[in-house]
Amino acid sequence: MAEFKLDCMHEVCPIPLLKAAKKLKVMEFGDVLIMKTDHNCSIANVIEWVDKQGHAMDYVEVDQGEWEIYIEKLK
């Protein structure tokens, strides 16, 4: 299992989601993508997309207005 980081700071929707989708295509099953964002709209969009794609995810606010989104590729 590998871990990848994706910096999406100062990027607005849908750029973070598009970057995540592109990165997940080249990742192996069980790999984890950690996205960093400061755009709270990205969290809602990523949650919905990840749920539809069948991956696992969680997120945490690491600082005021900054989040890390953890996506595990399951299929």
Second form
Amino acid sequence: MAEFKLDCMHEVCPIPLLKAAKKLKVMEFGDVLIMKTDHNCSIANVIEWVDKQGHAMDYVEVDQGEWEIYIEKLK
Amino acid sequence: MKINKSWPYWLGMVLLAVINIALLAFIGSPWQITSVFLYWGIFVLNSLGFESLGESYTIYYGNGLSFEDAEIIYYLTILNIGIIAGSLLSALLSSEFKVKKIKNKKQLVLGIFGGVLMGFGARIALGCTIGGYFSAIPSFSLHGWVFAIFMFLGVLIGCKILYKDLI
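For comparison with the form predicted alone, kindly provide the form predicted together with the partner chain.
Then the entire complex follows, led off by the chain already shown.
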């Protein structure tokens, strides 16, 4: 079970979502992706997309307007 | 902070339609954004002494507007300022306002390059997605549908390039 990091700070929609999709493709089942974003539209569409894809996911607001999203690849 | 849910599509659709109808009734032109940029540009160039740049540009690229339509140009300018002010207000009201930093040089260069292409493209196409598409289709104009097909193709190609090469 490996851990991957993705720095999406200061990047605008839809780049964080595309980066996450690209990264998840090369990850193994059970691997965890930690991504950081400060784009409020990205936090909304990334968690919606991850939910639809059927992965496990949680997120926390680490600073005002900055989030860390934890995604576990399940499918 | 909780994550704000956006308005449903149907509400946005109804509001946009009603406001665009009101705008057409009030100023005699449907919503357009970039046509007026041309007049700002010409105004700046003329102020700097490039007199000859006015006429020939507006005849072809003015999208039916000329300097005689000063009233419409005036309203469209107010409208553009209103879009910025309204977006700011909406961001502040939902506490989503944030000054974003530039990540790196690549982002800066891509941003400037993309902005120039968008502005140039909007003018040679005689309209951006608002003037050439959003306002064209309810006017029963064929060019809105042509715009839609090529916009779709452009987005498709743009997404492929973005996904494969730029991120």
